[in-house]
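A single chain, nothing else alongside it, follows as structure tokens in the form predicted on its own.
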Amino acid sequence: MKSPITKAILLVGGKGTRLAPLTNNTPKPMLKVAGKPVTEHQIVKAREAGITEIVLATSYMAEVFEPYFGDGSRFGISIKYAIEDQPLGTGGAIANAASQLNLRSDESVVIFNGDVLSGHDLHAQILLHHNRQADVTLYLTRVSDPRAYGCVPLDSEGRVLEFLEKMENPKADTINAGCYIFNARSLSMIPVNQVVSVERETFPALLAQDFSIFGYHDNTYWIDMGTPQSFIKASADLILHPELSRATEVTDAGYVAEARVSIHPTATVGGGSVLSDGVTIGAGARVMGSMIGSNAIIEDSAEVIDCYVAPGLKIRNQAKYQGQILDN
């Protein structure tokens, strides 16, 4: 069935400074998941959806984005951007890029977090809120502790009650999730060159209005990529679950390698590695499950366990780490 939905909007602004140090240099969205950008993943699930033209909402290192993009032709999709002199909250980033859309009055948008990964049926997501006639449709999941995120209570037929801030005891276990379905109507809703949080202010705003708002349930793989360890788990887990993202071809050994890359015939490397270009995994050595910088150097049985490693960087010989972050 062709998508009632063909326009999207991706936030790309965030600097990610809690990534740091695997943001020092790169934008969180630009960050490598799985051998490819994380905002490569996402026009991908677009595509896929069937998005044919995406907004890229981009304010810290904007410059980045449109040398690897492009028109989107090189990825099958029709690519814009939509650049924040200022950051403007994630509400205010939406109405920045939905003025490069020109959305009929009939019209609705898929908005998309940038710093989440998730297995969910967006196509599903898009035909219950074309089917529903939603003003908004959120993607929800269930999380065994919602304390950490807002809650979004529903009714028995899906619609959402409240929007609640971080709580220690939670009304409901369903989360927002960071994919957001939008109508011309309740878009329009969103001041302009204003700094707007679409969580915070907009979400209970159109509420308040008895805006029609539904959720769409969906507990498949989710992630929220807000720190370095998550950002390590999400790039493992595309690895050994490719069914979750079609943008990284993956090999029968259960990594990625880039070019240049050595592994000594006696190496272990797997569990949903990244090898970026040029590294060196020596004699005897484990890699598994982690990310390892450009021309960093694993040196004989050294060992290194869901781990990030700069570029450049050398693990000396029968080092051991398991879990940490490894910087210069």
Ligand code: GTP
The other form holds:
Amino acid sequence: MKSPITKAILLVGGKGTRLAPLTNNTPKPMLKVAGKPVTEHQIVKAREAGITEIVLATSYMAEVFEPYFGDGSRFGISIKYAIEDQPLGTGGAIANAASQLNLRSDESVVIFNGDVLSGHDLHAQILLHHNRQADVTLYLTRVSDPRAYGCVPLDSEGRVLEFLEKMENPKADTINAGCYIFNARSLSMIPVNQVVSVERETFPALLAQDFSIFGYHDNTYWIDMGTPQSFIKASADLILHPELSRATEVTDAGYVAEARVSIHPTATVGGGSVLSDGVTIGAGARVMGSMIGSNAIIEDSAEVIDCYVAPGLKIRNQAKYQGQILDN
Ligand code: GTP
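Same protein, different condition: the form predicted on its own was shown, now please give the form predicted in complex with ligand GTP.
The complete assembly is shown below, putting the previous chain first.
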């Protein structure tokens, strides 16, 4: 069945400060997860749900997106770019990008935060939005410790009751999982050319004005790649569970290796590791659940578990690391 929504915006302009040093030279959405940029996983997910046209809302290092994604034809989708000279925040970015979509008054648009990977059923979220004739429909997920997030409680019909800020004793464990649908009317409420936060300003303002906001609750895989540890985990998860993203090239080896990688026959590599271009793994070394940057060398008998190893770095003979960001 043809999707009732065919347009999307991807928010990819944030600085990703929490992910430094990984984001010092690459914007977070262009960092590779399971061998492909985060944004590529999202583009493929959007396409699978029937989206045909995407605007990338860029700001920080805006120039790196177009050379990779081009006009989108390589991905079977049309891609345009909205560039903010000064970052406009999530809401301002949405308003700026929407101006390129020529939305009809009866159309809606899917919006993705550029740092979330999920196994949620986007098509089902779109259908819920369409069938309920909602103004906004948010994908919500349940987390075990909601204190670090704003919570979004629902009534028994699935309508959003409140947008709660982070709090010590949250009233609900459902949180905004970073993929929401706006109809044209709710989009037009976001001021243009202004810095606006969709989470802190737009959602509460729409609720206060009685817009109908629904939650689409889905508890399948979800990860926010805001920190280096969650980023490393997301990459390993996608390699070990390739069904989570059609952009992942399926391998049963338990790792992804780019070109010119050399692995000694007595070394062990797995757990969803990524070995970038030119990596060398020495005799008896063990690399599990880790992201190894291009041309890095893991010397003999070294052990690297759940780590990020910066490009060109040498991990010495017999050294042992677990859960660390290893930079120069
Ligand atoms: P931190 O600096 O580590 O908090 O990360 P971030 O800059 O990515 O901020 P945050 O995680 O709050 O952003 C959520 C999503 O919105 C990410 O995909 C960002 O790329 C995107 N985003 C945040 N601010 C802007 C902005 O001003 N413009 C655009 N185009 N996107 C933004």
